[in-house]
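The chain below stands alone and is given as structure tokens, in the form predicted on its own.
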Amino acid sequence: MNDYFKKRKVLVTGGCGFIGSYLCEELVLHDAIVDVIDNFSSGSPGNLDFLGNKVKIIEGDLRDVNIAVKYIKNYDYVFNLAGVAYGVAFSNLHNAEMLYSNTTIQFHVLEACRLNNITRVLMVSSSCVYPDDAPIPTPELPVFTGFPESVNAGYGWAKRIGELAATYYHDNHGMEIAVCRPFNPYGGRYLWHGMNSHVIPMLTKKVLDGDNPLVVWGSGEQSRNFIHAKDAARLMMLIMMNSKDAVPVNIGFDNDIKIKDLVKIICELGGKKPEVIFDKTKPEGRFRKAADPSLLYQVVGNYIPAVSIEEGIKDMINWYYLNSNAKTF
């Protein structure tokens, strides 16, 4: 990345979350001047303690447009990671909240950037924008192809609207906007939300908590491409550098793993041998989710992920034990 971010003033909304904290870490490593806005609903300022005074944290909820306009100014780059995002157990029952909160945040960030003459923005969308019958591996389909992922419909619609807004702000106001669609990011520094957590953190916690039998939602045959937050953060920076026309870019690859195999890895690395029960009465989402990385490679080059699924699970296990005062790897 050379000196692209060196001495640049950068704002990361949602920077106290698990992806945001990895992004802040990477930006600091590249000598950026980093600020964060976060309401701490799904992140913690403690995630950035190790960076000391190299990151300034502003507490604020971007669902309030006045907060957005007040604080989102005098930056060279804005990475918008702020949003309300939980696992399918929550999303499936709270579509209205997911639609309202995420749509509102995205519009407020874009409008604050416009009003305060910030012309370089990255908007984080989601693989949930894709329909359940999307081709696999999934290329960057148009934003309104079919309905979004059914178990995350409200969240998916919000992200689609955010992408549409990014296109209009680019076309009408000349803003340079990058858009990315991450596929199932995970990693340490995650704030658990019980049964509302995302799949890897939820399974990791259930295994290490000693659940026996271990109940896993769905058949176990469903598969996902997972990407560690460190790799997601690095790719966001590369996309910010190289994409300016609001064209969405997948952050993900086509090496998906079945949930039953993921459970096996978590149990082996966690040193647990529970009886595993797959509950087919529970929603499992799309049967397979994997990204077509062709456009990603065009934008960022032949990127090779730094964190394997095994190393990523070790990171999650370490995070679990660090938060329960137990041993780590």
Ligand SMILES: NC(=O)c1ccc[n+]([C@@H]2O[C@H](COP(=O)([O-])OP(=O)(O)OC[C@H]3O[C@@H](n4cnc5c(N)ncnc54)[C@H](O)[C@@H]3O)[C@@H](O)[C@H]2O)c1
Contents of the next structure:
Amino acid sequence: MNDYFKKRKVLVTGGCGFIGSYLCEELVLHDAIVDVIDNFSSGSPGNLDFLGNKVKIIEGDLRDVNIAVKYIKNYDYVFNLAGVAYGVAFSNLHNAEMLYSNTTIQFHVLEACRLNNITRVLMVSSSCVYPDDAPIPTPELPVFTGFPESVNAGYGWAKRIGELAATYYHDNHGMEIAVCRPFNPYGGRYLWHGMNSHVIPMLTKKVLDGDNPLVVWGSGEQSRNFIHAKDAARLMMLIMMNSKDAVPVNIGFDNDIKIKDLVKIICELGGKKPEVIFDKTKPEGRFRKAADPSLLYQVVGNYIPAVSIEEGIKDMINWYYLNSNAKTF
Ligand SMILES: NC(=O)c1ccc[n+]([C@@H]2O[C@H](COP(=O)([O-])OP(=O)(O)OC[C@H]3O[C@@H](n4cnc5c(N)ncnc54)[C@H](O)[C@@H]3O)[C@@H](O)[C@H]2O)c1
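Could the form predicted together with the named molecule be shown next, to go alongside the form predicted on its own?
In what comes next, the whole complex appears, and the chain from above leads the way.
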């Protein structure tokens, strides 16, 4: 990335969150001057403690447009990661909240950037914009017809609207906007949300809590391409550098893993041998999720992930033992 971010003023909304904290770390490593806006609803300022005074944290709720306009000014780059993003158990039952919070945050960030003449923005969308019957591996399909992923419908619609807004702000106001669609990021610094947690942290917690039998939602045959948050963060920076016309770019690859195989890895690395039961009465989401990375490679070059699934699971396990929140659910 050379000196692209060096001494540049960068804002990370939602920077106290899971992916946001990795992004702040990478930006600091590249000598950026980093500020964060967060309302601490799911993120924690403690996630950035290790960066000391290298990151300034502003507490603010971006569902309030006045807060957005007041604080989002005088930046060279704005990465918009603030949002409400939980696992399918929550998403499936809270479509209104997912739609409202994520849509308003995205509009307020774009509008604040427009009003305050910030022209470089990255909007974090999601692979949940894709329909249930999208081809696998999934290329960057147009997503403005049909329905988004059914178990994440409110969230998927919100992200679609964010992408549409990005296109209009780019076309009408000349803003240079990058849009990315991450596929299943995971890793440490994750705040567990009980049954509403994402799949890797949820399974890691169940295994390390000693659940026996270990109940896994769905058939176990469903598969996902997982990407460690460190790689997701690095790719967000590369996409910000190289994509300016609001064309969405997948952040993910085509090497998906079945959930039953993931469970095996977590049990082995966690040193546990529970009886595993697959509960097919529970939602498992799409049967297969994997990204076609062709456009990603065109935009960022031949990126090789820094963190393998085994290393990433070890990181998740370490985080479980370090993090008292993991034990509270
Ligand atoms: N984790 C995933 O699987 C995944 C996949 C695709 C896309 N994304 C997107 O990546 C981004 C980051 O997700 P994450 O997994 O790090 O989630 P996270 O919940 O850890 O981070 C989101 C951050 O936004 C903050 N936030 C929420 N509402 C806010 C508000 N109204 N005002 C200010 N701050 C607010 C939270 O406190 C948190 O720190 C989100 O936009 C999410 O939709 C995540």
